[in-house]
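Taking the form predicted alone, here's one chain by itself in C-alpha coordinates.
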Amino acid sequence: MKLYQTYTSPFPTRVRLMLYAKGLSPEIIEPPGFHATAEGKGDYYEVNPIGRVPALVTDDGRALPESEVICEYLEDAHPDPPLLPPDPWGRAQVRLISRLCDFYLVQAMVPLFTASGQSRKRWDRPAIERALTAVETSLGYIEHYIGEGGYAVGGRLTWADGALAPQLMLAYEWAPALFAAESPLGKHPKLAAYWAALGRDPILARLLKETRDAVAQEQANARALARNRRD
(Lines of atoms letter the chains of each structure in order from A and count residues from 1; the text may use other names and numbers.)
(Lines give C-alpha, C1' and ligand atoms only; values in the text may rest on other atoms or scores of the structure.)
Protein backbone atom coordinates (compact mmCIF):
# COMPACT_ATOMS: atom_id res chain seq x y z
CA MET A 1 0.00 0.00 0.00
CA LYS A 2 1.21 3.52 -0.84
CA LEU A 3 -0.09 6.91 0.29
CA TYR A 4 0.74 9.88 -1.91
CA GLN A 5 0.40 12.97 0.24
CA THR A 6 1.99 16.07 1.72
CA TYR A 7 2.16 16.88 5.41
CA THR A 8 1.12 20.50 4.93
CA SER A 9 -2.20 19.69 3.27
CA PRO A 10 -5.00 19.08 5.78
CA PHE A 11 -6.74 16.51 3.60
CA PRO A 12 -4.23 13.65 3.90
CA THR A 13 -4.21 14.15 7.68
CA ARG A 14 -7.52 12.36 8.17
CA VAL A 15 -6.18 9.47 6.08
CA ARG A 16 -3.04 9.23 8.21
CA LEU A 17 -5.25 9.19 11.32
CA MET A 18 -7.04 6.15 9.90
CA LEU A 19 -3.76 4.44 9.07
CA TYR A 20 -2.14 5.13 12.44
CA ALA A 21 -5.22 4.09 14.41
CA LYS A 22 -5.61 0.87 12.44
CA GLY A 23 -1.93 -0.05 12.65
CA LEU A 24 -1.36 0.18 8.89
CA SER A 25 2.05 1.22 7.56
CA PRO A 26 1.90 2.13 3.87
CA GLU A 27 4.80 3.66 2.01
CA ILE A 28 4.47 7.45 2.33
CA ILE A 29 5.32 9.30 -0.87
CA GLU A 30 5.38 13.08 -1.22
CA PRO A 31 4.86 13.82 -4.93
CA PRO A 32 6.56 16.82 -6.54
CA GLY A 33 4.89 20.04 -7.55
CA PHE A 34 3.05 20.94 -4.37
CA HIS A 35 3.35 24.10 -2.26
CA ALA A 36 6.53 26.23 -2.34
CA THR A 37 8.38 24.70 -5.27
CA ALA A 38 9.13 25.39 -8.90
CA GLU A 39 8.68 21.71 -9.81
CA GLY A 40 5.80 20.35 -11.82
CA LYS A 41 3.67 17.38 -10.76
CA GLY A 42 4.97 15.26 -13.61
CA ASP A 43 4.29 11.54 -13.29
CA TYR A 44 1.94 12.05 -10.35
CA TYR A 45 -0.86 12.64 -12.85
CA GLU A 46 -0.51 8.99 -13.82
CA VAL A 47 -1.36 8.06 -10.22
CA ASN A 48 -4.11 10.65 -9.79
CA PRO A 49 -5.24 12.53 -12.92
CA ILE A 50 -7.02 15.03 -10.66
CA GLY A 51 -3.56 16.11 -9.51
CA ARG A 52 -4.42 16.56 -5.84
CA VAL A 53 -3.42 14.79 -2.66
CA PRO A 54 -4.02 12.36 -1.13
CA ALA A 55 -4.16 9.28 -3.29
CA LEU A 56 -4.01 5.74 -1.91
CA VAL A 57 -2.61 2.91 -4.01
CA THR A 58 -3.68 -0.52 -2.82
CA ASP A 59 -1.46 -3.58 -2.74
CA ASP A 60 -2.93 -4.73 -6.05
CA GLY A 61 -2.06 -1.41 -7.70
CA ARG A 62 -5.44 0.30 -7.79
CA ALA A 63 -5.36 4.04 -7.03
CA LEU A 64 -8.05 5.84 -5.03
CA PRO A 65 -8.20 9.67 -4.72
CA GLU A 66 -10.16 11.96 -2.37
CA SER A 67 -9.57 11.83 1.38
CA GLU A 68 -13.14 11.16 2.47
CA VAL A 69 -13.51 8.29 -0.01
CA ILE A 70 -10.18 6.84 1.14
CA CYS A 71 -11.40 6.96 4.75
CA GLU A 72 -14.57 5.12 3.79
CA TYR A 73 -12.51 2.49 1.97
CA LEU A 74 -10.11 1.97 4.88
CA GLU A 75 -13.00 1.66 7.32
CA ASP A 76 -14.61 -0.99 5.13
CA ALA A 77 -11.39 -2.85 4.33
CA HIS A 78 -9.94 -2.69 7.86
CA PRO A 79 -12.90 -2.42 10.27
CA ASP A 80 -10.91 -2.95 13.50
CA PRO A 81 -10.57 -0.78 15.41
CA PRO A 82 -13.60 1.15 14.13
CA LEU A 83 -13.19 4.86 13.36
CA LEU A 84 -16.93 5.38 12.98
CA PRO A 85 -19.48 5.17 15.82
CA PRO A 86 -21.71 2.07 15.82
CA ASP A 87 -24.99 4.01 15.54
CA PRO A 88 -26.36 5.79 12.45
CA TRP A 89 -26.65 9.17 14.21
CA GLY A 90 -23.05 9.05 15.40
CA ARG A 91 -21.85 8.12 11.92
CA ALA A 92 -23.84 11.01 10.48
CA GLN A 93 -22.17 13.39 12.94
CA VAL A 94 -18.70 12.24 11.83
CA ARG A 95 -19.60 12.87 8.21
CA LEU A 96 -21.18 16.22 9.13
CA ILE A 97 -18.07 17.53 10.91
CA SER A 98 -15.94 16.45 7.95
CA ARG A 99 -18.30 18.16 5.53
CA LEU A 100 -18.40 21.38 7.53
CA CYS A 101 -14.59 21.42 7.51
CA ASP A 102 -14.34 20.80 3.76
CA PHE A 103 -17.19 22.95 2.45
CA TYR A 104 -17.03 25.89 4.85
CA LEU A 105 -13.79 26.13 6.80
CA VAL A 106 -11.43 25.10 3.98
CA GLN A 107 -13.26 27.27 1.46
CA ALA A 108 -13.06 30.23 3.83
CA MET A 109 -9.31 29.73 4.02
CA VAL A 110 -8.69 29.57 0.26
CA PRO A 111 -7.94 33.33 -0.04
CA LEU A 112 -5.48 32.96 2.86
CA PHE A 113 -3.73 30.05 1.15
CA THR A 114 -3.52 32.15 -2.02
CA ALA A 115 -2.11 35.16 -0.18
CA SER A 116 0.47 33.03 1.63
CA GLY A 117 2.10 32.27 -1.73
CA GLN A 118 2.40 35.95 -2.63
CA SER A 119 4.74 38.69 -1.49
CA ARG A 120 3.24 40.88 1.22
CA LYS A 121 3.26 43.84 -1.14
CA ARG A 122 0.71 42.04 -3.31
CA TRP A 123 -1.64 41.13 -0.49
CA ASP A 124 -5.26 42.19 -0.89
CA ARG A 125 -5.87 43.20 2.70
CA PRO A 126 -9.66 43.62 2.40
CA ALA A 127 -9.88 40.11 0.88
CA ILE A 128 -7.76 38.73 3.71
CA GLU A 129 -9.97 40.39 6.33
CA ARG A 130 -13.08 38.98 4.65
CA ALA A 131 -11.51 35.53 4.65
CA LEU A 132 -10.61 35.76 8.34
CA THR A 133 -14.21 36.73 9.12
CA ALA A 134 -15.46 33.79 7.05
CA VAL A 135 -13.12 31.47 8.96
CA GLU A 136 -14.61 32.59 12.26
CA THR A 137 -18.14 32.15 10.90
CA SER A 138 -17.27 28.61 9.76
CA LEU A 139 -15.85 27.79 13.17
CA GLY A 140 -19.18 28.89 14.61
CA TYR A 141 -20.96 26.29 12.48
CA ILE A 142 -18.67 23.56 13.78
CA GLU A 143 -19.06 24.84 17.35
CA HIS A 144 -22.77 24.16 17.08
CA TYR A 145 -22.29 20.49 16.22
CA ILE A 146 -19.04 19.40 17.85
CA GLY A 147 -19.19 16.93 20.73
CA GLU A 148 -18.12 17.68 24.28
CA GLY A 149 -16.40 14.40 25.19
CA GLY A 150 -12.87 15.48 24.27
CA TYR A 151 -13.29 14.35 20.66
CA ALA A 152 -15.12 15.75 17.66
CA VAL A 153 -17.87 13.12 17.97
CA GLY A 154 -18.59 11.08 21.08
CA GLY A 155 -15.89 10.06 23.51
CA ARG A 156 -13.37 8.43 21.21
CA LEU A 157 -11.29 8.98 18.10
CA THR A 158 -13.04 9.12 14.72
CA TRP A 159 -11.95 10.39 11.35
CA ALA A 160 -13.82 13.62 12.09
CA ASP A 161 -10.86 14.44 14.35
CA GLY A 162 -8.52 13.99 11.42
CA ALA A 163 -10.60 16.43 9.41
CA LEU A 164 -10.91 19.03 12.16
CA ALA A 165 -7.59 19.03 14.03
CA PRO A 166 -5.32 20.28 11.20
CA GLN A 167 -7.88 22.89 10.20
CA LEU A 168 -7.97 24.25 13.74
CA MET A 169 -4.19 24.42 13.76
CA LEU A 170 -4.34 26.54 10.61
CA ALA A 171 -7.14 28.74 11.99
CA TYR A 172 -5.74 29.15 15.50
CA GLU A 173 -1.99 29.30 14.81
CA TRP A 174 -0.95 29.60 11.17
CA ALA A 175 -3.35 32.28 9.89
CA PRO A 176 -3.12 34.66 12.90
CA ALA A 177 0.69 34.45 12.91
CA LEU A 178 1.07 35.01 9.16
CA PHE A 179 -1.50 37.78 8.79
CA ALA A 180 -0.99 39.49 12.17
CA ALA A 181 -4.62 38.79 13.02
CA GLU A 182 -6.42 38.05 16.24
CA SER A 183 -6.76 34.33 16.83
CA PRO A 184 -10.34 33.01 17.00
CA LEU A 185 -9.20 30.67 19.79
CA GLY A 186 -11.49 31.08 22.77
CA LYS A 187 -14.37 32.64 20.87
CA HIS A 188 -16.14 29.30 20.65
CA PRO A 189 -16.09 27.53 24.04
CA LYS A 190 -16.67 23.95 22.88
CA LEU A 191 -14.03 24.24 20.15
CA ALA A 192 -11.59 25.80 22.62
CA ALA A 193 -12.12 22.89 25.02
CA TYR A 194 -11.68 20.43 22.17
CA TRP A 195 -8.45 22.14 21.09
CA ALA A 196 -7.10 22.01 24.64
CA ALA A 197 -7.84 18.28 24.83
CA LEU A 198 -6.21 17.29 21.53
CA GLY A 199 -2.74 16.73 22.91
CA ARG A 200 -3.99 14.04 25.29
CA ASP A 201 -4.61 11.66 22.41
CA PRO A 202 -1.27 10.31 21.11
CA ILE A 203 -2.44 9.97 17.51
CA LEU A 204 -3.83 13.51 17.37
CA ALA A 205 -0.71 14.86 19.07
CA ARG A 206 1.37 13.10 16.40
CA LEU A 207 -0.72 14.54 13.59
CA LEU A 208 -0.46 18.07 14.95
CA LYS A 209 3.31 17.79 15.33
CA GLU A 210 3.62 16.53 11.76
CA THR A 211 1.53 19.44 10.50
CA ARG A 212 3.38 22.08 12.52
CA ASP A 213 6.78 20.76 11.44
CA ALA A 214 5.70 20.64 7.80
CA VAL A 215 4.26 24.17 7.85
CA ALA A 216 7.49 25.51 9.38
CA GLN A 217 9.54 23.73 6.71
CA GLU A 218 7.25 24.98 3.95
CA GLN A 219 7.61 28.56 5.15
CA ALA A 220 11.40 28.16 5.11
CA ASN A 221 11.19 26.75 1.57
CA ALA A 222 9.02 29.66 0.46
CA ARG A 223 11.52 32.18 1.85
CA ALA A 224 14.40 30.40 0.10
CA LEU A 225 12.48 30.30 -3.18
CA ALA A 226 11.72 34.02 -2.91
CA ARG A 227 15.42 34.79 -2.30
CA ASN A 228 16.45 32.72 -5.32
CA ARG A 229 13.97 34.57 -7.53
CA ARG A 230 15.38 37.92 -6.38
CA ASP A 231 18.93 36.72 -7.06
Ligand SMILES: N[C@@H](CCC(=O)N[C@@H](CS)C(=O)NCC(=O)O)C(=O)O
The other form holds:
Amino acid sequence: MKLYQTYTSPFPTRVRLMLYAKGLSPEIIEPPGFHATAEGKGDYYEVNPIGRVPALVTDDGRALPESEVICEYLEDAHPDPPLLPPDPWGRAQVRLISRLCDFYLVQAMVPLFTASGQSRKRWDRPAIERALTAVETSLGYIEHYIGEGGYAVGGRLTWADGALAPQLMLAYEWAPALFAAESPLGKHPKLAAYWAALGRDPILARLLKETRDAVAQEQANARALARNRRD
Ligand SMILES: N[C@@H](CCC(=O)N[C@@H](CS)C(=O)NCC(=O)O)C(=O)O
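Mind sharing the form predicted together with this ligand? What's above is the form predicted alone.
Everything in the complex follows now, all chains and molecules, and the chain you saw is the first one.
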Protein backbone atom coordinates (compact mmCIF):
# COMPACT_ATOMS: atom_id res chain seq x y z
CA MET A 1 0.00 0.00 0.00
CA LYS A 2 1.13 3.59 -0.69
CA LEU A 3 -0.15 6.87 0.69
CA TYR A 4 0.48 10.00 -1.35
CA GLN A 5 0.21 12.90 1.01
CA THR A 6 1.86 15.91 2.60
CA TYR A 7 2.24 16.52 6.31
CA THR A 8 1.11 20.15 5.93
CA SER A 9 -2.30 19.38 4.49
CA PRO A 10 -5.01 18.80 7.11
CA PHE A 11 -6.80 16.23 4.92
CA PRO A 12 -4.31 13.34 4.98
CA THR A 13 -4.04 13.60 8.78
CA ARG A 14 -7.22 11.60 9.35
CA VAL A 15 -5.87 8.91 7.00
CA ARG A 16 -2.59 8.73 8.93
CA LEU A 17 -4.64 8.41 12.13
CA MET A 18 -6.30 5.32 10.64
CA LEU A 19 -2.95 3.86 9.58
CA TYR A 20 -1.23 4.49 12.93
CA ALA A 21 -4.17 3.16 14.95
CA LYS A 22 -4.59 0.06 12.79
CA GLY A 23 -0.86 -0.66 12.66
CA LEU A 24 -0.64 -0.31 8.87
CA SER A 25 2.62 1.00 7.39
CA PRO A 26 2.21 1.91 3.73
CA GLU A 27 5.00 3.65 1.87
CA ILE A 28 4.44 7.38 2.43
CA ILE A 29 5.12 9.47 -0.65
CA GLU A 30 5.12 13.27 -0.74
CA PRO A 31 4.37 14.13 -4.37
CA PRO A 32 6.10 17.15 -5.93
CA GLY A 33 4.38 20.46 -6.51
CA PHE A 34 2.54 21.00 -3.23
CA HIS A 35 2.81 23.92 -0.80
CA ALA A 36 5.13 26.86 -1.43
CA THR A 37 7.06 25.36 -4.28
CA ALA A 38 7.57 26.33 -7.90
CA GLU A 39 7.65 22.66 -9.02
CA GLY A 40 4.86 21.05 -11.05
CA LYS A 41 2.97 17.94 -9.94
CA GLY A 42 4.49 15.78 -12.68
CA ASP A 43 2.90 12.36 -13.07
CA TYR A 44 0.97 12.62 -9.78
CA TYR A 45 -2.11 13.29 -11.96
CA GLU A 46 -1.88 9.67 -13.08
CA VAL A 47 -2.39 8.64 -9.43
CA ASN A 48 -5.08 11.23 -8.72
CA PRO A 49 -6.58 13.13 -11.67
CA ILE A 50 -7.96 15.70 -9.20
CA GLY A 51 -4.35 16.55 -8.28
CA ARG A 52 -5.03 16.76 -4.55
CA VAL A 53 -3.68 14.90 -1.53
CA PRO A 54 -4.26 12.38 -0.08
CA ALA A 55 -4.52 9.38 -2.40
CA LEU A 56 -4.17 5.76 -1.29
CA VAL A 57 -2.85 3.10 -3.66
CA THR A 58 -3.64 -0.51 -2.75
CA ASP A 59 -1.16 -3.37 -3.09
CA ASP A 60 -2.79 -4.37 -6.38
CA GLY A 61 -2.36 -0.84 -7.76
CA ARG A 62 -5.85 0.66 -7.40
CA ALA A 63 -5.84 4.34 -6.41
CA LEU A 64 -8.40 6.02 -4.17
CA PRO A 65 -8.59 9.82 -3.63
CA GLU A 66 -10.54 11.81 -1.01
CA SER A 67 -9.58 11.56 2.65
CA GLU A 68 -13.02 10.68 4.00
CA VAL A 69 -13.56 7.93 1.42
CA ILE A 70 -10.10 6.52 2.19
CA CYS A 71 -11.00 6.39 5.92
CA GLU A 72 -14.25 4.56 5.15
CA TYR A 73 -12.32 2.12 2.93
CA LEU A 74 -9.64 1.46 5.56
CA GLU A 75 -12.33 0.91 8.20
CA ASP A 76 -14.10 -1.62 5.95
CA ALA A 77 -10.90 -3.35 4.80
CA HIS A 78 -9.17 -3.39 8.24
CA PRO A 79 -11.93 -3.31 10.87
CA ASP A 80 -9.62 -3.92 13.88
CA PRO A 81 -9.29 -1.87 15.95
CA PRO A 82 -12.50 -0.01 15.04
CA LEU A 83 -12.18 3.72 14.45
CA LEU A 84 -15.94 4.22 14.29
CA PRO A 85 -18.30 3.80 17.26
CA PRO A 86 -20.52 0.69 17.18
CA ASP A 87 -23.84 2.55 17.18
CA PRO A 88 -25.39 4.35 14.19
CA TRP A 89 -25.72 7.67 16.08
CA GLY A 90 -22.06 7.65 17.11
CA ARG A 91 -20.98 6.79 13.56
CA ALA A 92 -23.08 9.67 12.24
CA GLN A 93 -21.39 12.03 14.73
CA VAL A 94 -17.93 11.06 13.42
CA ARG A 95 -19.02 11.78 9.86
CA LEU A 96 -20.69 15.01 10.99
CA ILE A 97 -17.59 16.40 12.75
CA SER A 98 -15.49 15.53 9.69
CA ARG A 99 -17.99 17.21 7.43
CA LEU A 100 -18.20 20.36 9.57
CA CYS A 101 -14.40 20.56 9.38
CA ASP A 102 -14.32 20.12 5.60
CA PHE A 103 -17.38 22.09 4.52
CA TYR A 104 -17.18 25.01 6.97
CA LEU A 105 -13.93 25.29 8.93
CA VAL A 106 -11.46 24.66 6.09
CA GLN A 107 -13.53 26.71 3.68
CA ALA A 108 -13.47 29.62 6.15
CA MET A 109 -9.67 29.34 6.26
CA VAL A 110 -9.11 29.45 2.48
CA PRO A 111 -8.53 33.26 2.36
CA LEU A 112 -5.98 32.79 5.18
CA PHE A 113 -4.14 30.08 3.24
CA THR A 114 -4.12 32.39 0.21
CA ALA A 115 -2.78 35.34 2.23
CA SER A 116 -0.10 33.15 3.82
CA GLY A 117 1.41 32.63 0.36
CA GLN A 118 1.48 36.38 -0.38
CA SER A 119 3.81 39.10 0.82
CA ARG A 120 2.34 41.08 3.73
CA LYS A 121 2.20 44.21 1.57
CA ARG A 122 -0.43 42.53 -0.59
CA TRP A 123 -2.59 41.34 2.31
CA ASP A 124 -6.25 42.34 2.10
CA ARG A 125 -6.68 43.00 5.82
CA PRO A 126 -10.52 43.33 5.75
CA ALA A 127 -10.73 39.96 3.91
CA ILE A 128 -8.43 38.43 6.55
CA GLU A 129 -10.62 39.82 9.36
CA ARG A 130 -13.74 38.42 7.66
CA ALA A 131 -12.05 35.02 7.34
CA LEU A 132 -11.01 35.02 11.01
CA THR A 133 -14.63 35.75 11.97
CA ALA A 134 -15.86 32.94 9.69
CA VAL A 135 -13.36 30.56 11.32
CA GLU A 136 -14.79 31.45 14.72
CA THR A 137 -18.35 30.91 13.46
CA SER A 138 -17.42 27.50 12.04
CA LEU A 139 -15.76 26.52 15.30
CA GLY A 140 -19.10 27.37 16.95
CA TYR A 141 -20.83 24.72 14.80
CA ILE A 142 -18.30 22.12 15.94
CA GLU A 143 -18.62 23.30 19.56
CA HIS A 144 -22.31 22.39 19.36
CA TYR A 145 -21.60 18.75 18.48
CA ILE A 146 -18.17 17.96 19.99
CA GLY A 147 -18.01 15.22 22.63
CA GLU A 148 -16.93 15.93 26.20
CA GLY A 149 -14.99 12.74 26.92
CA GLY A 150 -11.58 13.95 25.72
CA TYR A 151 -12.23 12.87 22.11
CA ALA A 152 -14.40 14.31 19.35
CA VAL A 153 -16.98 11.52 19.64
CA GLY A 154 -17.86 8.93 22.25
CA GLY A 155 -14.81 9.22 24.53
CA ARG A 156 -12.53 7.24 22.18
CA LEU A 157 -10.31 7.79 19.19
CA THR A 158 -12.14 8.03 15.86
CA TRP A 159 -11.16 9.58 12.57
CA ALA A 160 -13.14 12.71 13.53
CA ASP A 161 -10.13 13.48 15.76
CA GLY A 162 -7.85 13.18 12.74
CA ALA A 163 -10.06 15.63 10.85
CA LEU A 164 -10.31 18.09 13.72
CA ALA A 165 -6.84 18.13 15.31
CA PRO A 166 -4.86 19.70 12.43
CA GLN A 167 -7.59 22.22 11.73
CA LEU A 168 -7.68 23.31 15.36
CA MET A 169 -3.90 23.73 15.27
CA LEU A 170 -4.32 26.03 12.27
CA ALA A 171 -7.20 27.96 13.91
CA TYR A 172 -5.74 28.21 17.42
CA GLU A 173 -2.01 28.58 16.71
CA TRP A 174 -1.06 29.17 13.08
CA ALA A 175 -3.62 31.79 12.01
CA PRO A 176 -3.46 33.95 15.20
CA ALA A 177 0.37 33.95 15.09
CA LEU A 178 0.64 34.74 11.38
CA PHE A 179 -2.04 37.43 11.33
CA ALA A 180 -1.32 38.84 14.80
CA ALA A 181 -4.91 38.14 15.82
CA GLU A 182 -6.52 36.94 19.03
CA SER A 183 -6.82 33.13 19.16
CA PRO A 184 -10.43 31.91 19.15
CA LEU A 185 -9.37 29.33 21.78
CA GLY A 186 -11.19 31.14 24.60
CA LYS A 187 -14.47 31.36 22.69
CA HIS A 188 -15.71 27.76 22.86
CA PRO A 189 -15.34 25.96 26.21
CA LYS A 190 -15.97 22.37 25.02
CA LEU A 191 -13.49 22.77 22.16
CA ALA A 192 -10.97 24.35 24.54
CA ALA A 193 -11.25 21.34 26.89
CA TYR A 194 -10.90 19.01 23.91
CA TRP A 195 -7.80 20.91 22.72
CA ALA A 196 -6.26 20.74 26.22
CA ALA A 197 -6.78 16.94 26.35
CA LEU A 198 -5.64 16.23 22.79
CA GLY A 199 -1.94 15.66 23.41
CA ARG A 200 -2.69 12.92 25.98
CA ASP A 201 -3.49 10.45 23.22
CA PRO A 202 -0.16 9.31 21.72
CA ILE A 203 -1.53 9.07 18.18
CA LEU A 204 -3.06 12.55 18.36
CA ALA A 205 0.13 13.92 19.94
CA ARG A 206 2.11 12.45 17.02
CA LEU A 207 -0.28 13.88 14.43
CA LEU A 208 -0.16 17.32 16.03
CA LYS A 209 3.64 17.31 16.10
CA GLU A 210 3.77 16.24 12.45
CA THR A 211 1.41 19.08 11.50
CA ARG A 212 3.23 21.73 13.57
CA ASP A 213 6.65 20.73 12.20
CA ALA A 214 5.41 20.62 8.60
CA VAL A 215 3.62 23.98 8.79
CA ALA A 216 6.74 25.61 10.31
CA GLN A 217 8.89 24.10 7.53
CA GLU A 218 6.46 25.28 4.87
CA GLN A 219 6.54 28.82 6.21
CA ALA A 220 10.34 28.77 6.08
CA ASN A 221 10.16 27.50 2.46
CA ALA A 222 7.66 30.23 1.54
CA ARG A 223 9.93 32.90 3.02
CA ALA A 224 12.92 31.50 1.10
CA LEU A 225 10.92 31.43 -2.14
CA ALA A 226 9.80 35.06 -1.61
CA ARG A 227 13.43 36.09 -0.94
CA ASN A 228 14.61 34.34 -4.13
CA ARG A 229 11.90 36.08 -6.14
CA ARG A 230 13.08 39.47 -4.80
CA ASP A 231 16.79 38.74 -5.56
N1 LIG B 1 -11.79 16.75 -0.43
C2 LIG B 1 -10.38 16.44 -0.49
C3 LIG B 1 -9.62 17.71 -0.26
C4 LIG B 1 -8.12 17.50 -0.42
C5 LIG B 1 -7.39 18.82 -0.62
O6 LIG B 1 -7.99 19.85 -0.95
N7 LIG B 1 -6.07 18.78 -0.44
C8 LIG B 1 -5.31 19.97 -0.71
C9 LIG B 1 -4.17 20.12 0.27
S10 LIG B 1 -4.73 20.93 1.72
C11 LIG B 1 -4.68 19.85 -2.07
O12 LIG B 1 -4.20 18.79 -2.44
N13 LIG B 1 -4.69 20.96 -2.84
C14 LIG B 1 -4.10 21.02 -4.11
C15 LIG B 1 -2.74 21.69 -4.07
O16 LIG B 1 -2.27 22.05 -2.97
O17 LIG B 1 -2.15 21.86 -5.14
C18 LIG B 1 -10.04 15.37 0.55
O19 LIG B 1 -10.73 15.31 1.58
O20 LIG B 1 -9.12 14.58 0.32
